[in-house]
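We begin with a single chain expressed as structure tokens, specifically the form predicted on its own.
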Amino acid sequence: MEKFIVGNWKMNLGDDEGLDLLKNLSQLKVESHTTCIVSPPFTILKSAQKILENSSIFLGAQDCAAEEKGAFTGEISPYMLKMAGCTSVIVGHSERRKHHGETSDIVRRKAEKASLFGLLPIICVGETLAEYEAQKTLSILKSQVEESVPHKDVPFLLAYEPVWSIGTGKVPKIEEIEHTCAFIANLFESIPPILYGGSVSPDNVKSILKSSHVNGVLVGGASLNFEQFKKIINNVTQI
């Protein structure tokens, strides 16, 4: 089955070390059976475009707005971005949900306009600290995948990414990884591809992939270092 390698670079590289990081990226073959994408800021993917655009690298983007155009102050349209290069879009972060309140009802038809512009959306979900010890992670996720995906027939990637793992070094066990998962994957007849992201490593990466239900891995920090990347795309093009 096809794996995914999702880089996020969030709020991170401006202009230099960007491209700088993406021109090392671009000279790379990742193999057939992989999918690599890097979500650099909104400001250098135009200039991502051309450096991307003949290499093993799809340009993908950190968010979009749920409308094509209008008076929507600070937003960017699927077809903004569409129209820059990139071939995906990330909605649903739990840094979205939480410092701007997007609700899954937003998440929903963010994925949906996305898919209007042949972006592929990849919708993230994940519990908290504070629901995780309270043993709601199951329920959890369940509401937000079941508000957050779209109810139109449309290809998507489901990216678990639990809040608590974001950053700070602690991963879950990787039986809990495939307990979540599988349990995500039952909650559809048509399972779409399921990531795992927070404080995805080199070292890690391999170990998370074996599980059944995992098809990729959504990268943070680690994303943010060529070298590091790299073995990471090296990790999964193995397995």
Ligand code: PEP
The other form holds:
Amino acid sequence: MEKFIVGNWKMNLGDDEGLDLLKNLSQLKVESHTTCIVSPPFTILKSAQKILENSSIFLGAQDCAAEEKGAFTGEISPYMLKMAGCTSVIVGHSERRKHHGETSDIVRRKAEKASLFGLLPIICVGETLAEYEAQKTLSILKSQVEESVPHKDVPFLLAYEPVWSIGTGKVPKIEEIEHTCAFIANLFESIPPILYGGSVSPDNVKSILKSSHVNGVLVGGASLNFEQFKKIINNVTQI
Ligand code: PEP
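Having seen the form predicted on its own, could you give me the form predicted together with the named molecule?
Following is the full complex, with the preceding chain placed first.
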């Protein structure tokens, strides 16, 4: 089964440092059964595309508009991302949901528009700490998944990211990840690849990816450092 590693740089490395990291990444050989995607800031996507074009790393974006073009100041459309060389786009990241009020309905419209322009949507869902502590994880995920995934039958990746695990170094127990990802898988007739995200590191990536129903990882902090990300890629391709 194909495995996925998605790096999310967030609002970091939109400069020479980012281009240097991409040059290093472009030298890596990623095994054929693993798809590795990096998602730099918008401003260096075109330069990134040139650096990565003959490499085994794919280019992704961190967000897109739900519209194709028009009076949407500050937005970037899926069409523009396609033209910049992206093959995928993250939608519904918890930071977008929290800081930009993105609802699952908006996330679904973004995912649908992205796939219309040939981009693979990487749809993020996940419960907050308060929801986790109130044991509402599964009900929150059920509604987020049902409302965020495209109504049309199009390919997408589903990233389960407990919000309390993002950037905190706290990772759910493997049994919890398995239980939650099995629950998510059961919501589908045709199960999409399910990624886990939240404090993934070279040390924990193998055990996370060996969990049932986990087909990949979404990596934030550790994707900003060449050695760390390289170790994650190596560890994943050894599984
Ligand atoms: C993320 O940004 O989606 C993420 C999982 O971040 P981190 O790996 O730093 O927890």
